[in-house]
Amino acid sequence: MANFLDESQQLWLDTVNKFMDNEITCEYIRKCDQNRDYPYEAYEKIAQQGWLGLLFSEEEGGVGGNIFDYVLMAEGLGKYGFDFAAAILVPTFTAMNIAKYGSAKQKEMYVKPFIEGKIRFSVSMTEPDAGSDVFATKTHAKKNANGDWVVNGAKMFCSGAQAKDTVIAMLVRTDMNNKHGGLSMLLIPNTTPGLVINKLPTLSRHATGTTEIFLDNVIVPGDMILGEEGQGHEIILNHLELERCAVAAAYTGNAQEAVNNANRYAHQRTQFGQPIFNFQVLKHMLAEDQTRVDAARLLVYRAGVMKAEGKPAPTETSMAKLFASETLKQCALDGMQILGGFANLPEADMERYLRESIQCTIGGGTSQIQRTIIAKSLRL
């Protein structure tokens, strides 16, 4: 966005965009979507760039960037579809939770291997009967005689949990008598015995994947609780602020590409003796979509700056997440209309953007939940 970013920030965003164009490519992302293949090759390329360590301090082996740097990276990563961006962003959210709440042992086990791209993370909150209401969590963990956790229950829609070398940060109930304070977070490798993970054939998330998980007397070492017992809800709240800020940036990057794609087609497609861009109805549609994208980007940047400055921004991140996700959905829907029949072909990418946009208004907190959070800030 002209004049908003300083020279170094614009250079960083340009670097990520060029890397997506030249090293990852839209064709690769499309192929992963069509084949429902996890983007291991691209994940490795990004790890080699050191970008997985962007938010970690130099002492931890990272590069010492801030959340606004991360927002710009997320915007670039989301360019050709949020599903791909999710493969990079989702593991980072949990990695940052370990950096903030983890024990010395947990940091030693997981931080450096994550930065090097050797392991991934997934986060598991949702259950068949617990989505927006995390306090309805029923998956439970009890200590056995050896001091280990014994976990039983079922989880749903856990993104990337099936990918190789993945550790799941799972929200569980450790106190059955304390609804609000009885939630904790456990770190569970996805190869742990008693854990059954099934990738779901969903409309979106073809590549990164989203899963159902069943736990039957899964044994987790007692020291693999993240933070303190009963601290699960606090960890999730902090997690969601970073997540919503980053995913909103990725939505915006993809929405911009949807508009660009539709605009290119409108200038190339000829009907009634002229490019269809010349028809006012399409000009106005594209003008409105570009205005929405710019507004979404400004909301995202505001939230990113606040988080980078260490300020709490629950309302601002919810505004960014709400508006950016709904903007992506509208821009992809308009793109389908402008591209016409061609839009239904995978090679046009627009149908993928539309499919993924539907999930974007649900995952990480639905648009309705975001409006509820925003409304709370309006109370006198």
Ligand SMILES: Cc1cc2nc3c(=O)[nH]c(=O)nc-3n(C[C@H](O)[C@H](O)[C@H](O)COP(=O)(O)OP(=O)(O)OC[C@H]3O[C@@H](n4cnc5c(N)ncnc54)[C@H](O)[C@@H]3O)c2cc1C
Second form
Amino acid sequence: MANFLDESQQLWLDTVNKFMDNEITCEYIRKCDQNRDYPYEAYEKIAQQGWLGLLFSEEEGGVGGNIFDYVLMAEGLGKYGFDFAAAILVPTFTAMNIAKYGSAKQKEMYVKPFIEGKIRFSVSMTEPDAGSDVFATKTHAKKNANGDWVVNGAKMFCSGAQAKDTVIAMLVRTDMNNKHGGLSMLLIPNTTPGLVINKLPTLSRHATGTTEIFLDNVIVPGDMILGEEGQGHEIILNHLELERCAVAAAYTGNAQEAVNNANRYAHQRTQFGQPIFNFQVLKHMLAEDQTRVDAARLLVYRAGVMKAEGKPAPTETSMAKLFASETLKQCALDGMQILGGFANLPEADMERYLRESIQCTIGGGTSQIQRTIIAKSLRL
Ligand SMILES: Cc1cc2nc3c(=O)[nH]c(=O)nc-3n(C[C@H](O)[C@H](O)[C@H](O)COP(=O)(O)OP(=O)(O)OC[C@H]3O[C@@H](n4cnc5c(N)ncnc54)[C@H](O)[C@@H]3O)c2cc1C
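I would like to compare: after the form predicted on its own, may I see the structure of the form predicted in complex with the named molecule?
Next comes the full complex, and the chain you just saw is listed first.
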């Protein structure tokens, strides 16, 4: 956006965008969607760039970037669809829980292999009966005589949990009598005996995938709890702020591409002897959508700047998440109209953007929940 980013920030955003165009490509992302294939090759390429370690300090082997740098990366990674961005963003924002709350042993086990692309992370909050009411978690962890956790229950919609070498950060109940204070986070490799993980045939998230998970007496070493017992509520609130900031940036990147795609088509497609861009109804649709995208980007950048400065930004982050997800959905829907019948074909990419956008106003907290969070700040 003109004059908003300084030279080095603009250079970083351009670098990620060029990488998406030349090294990842829209065609690859489309193929992963069509075949429901996890994008392992792209994950590897991004690991080789060192970008998985963007938010880790240099002492930890990372880049030492700040949250605004991360927001710009997310915007670039989202360019050709949110499903692809999720493959990189879910592991990277989940990893930050280990940076913040992990023990020396957990960091030793997981940080370097993660930055090198050898392992990835998923986050599992949602359950069949705990969606928006995320802290209604029933999946239960109890200590056995050896001091290990024995976990039983069921989880829902855990993205990327089926991918190879994935460690799941799972919200579990360790105290039945304390709704918020009775929650803890466990680190559970997806090959642990007693876990059954099924990739679901969802409308969106074809490639990265989302899963249902069943846990039958899963044994987790006692020291694989993240932070303290009972700290799960705090960890998730913290986690969700970073998650929402990152996903909102990726939605904005994809919304911009949806507008660009529709605009290119409107200039190329001729009907009644002229480019359809000449019809004022379509011109105005594009003008409105570009305005929405710019507004979404400004909200995302505001949240990113505040978080990079270490300021709490729950309201600003919810505003960015709400507006960017609704913007992506509207731009993809308008794109479908502008591309006419051709929009239905996978090669046009718009049907994929629309499918994925429908998840964006649900995942990471629905639009209704974001409005509820924003409304809290309006209480006099
Ligand atoms: C593709 C996909 C990937 C996902 N990935 C993950 C993941 O990696 N990890 C994870 O933990 N979860 C994940 N989720 C789950 C996602 O976060 C939840 O679906 C979401 O939080 C909503 O929960 P729910 O689906 O149970 O809907 P519900 O909570 O049952 O909501 C249904 C409807 O009721 C509305 N509603 C509910 N409560 C209120 C209220 N208090 N006020 C107003 N309206 C309300 C909602 O806004 C919604 O419109 C994923 C979901 C999908 C579809």
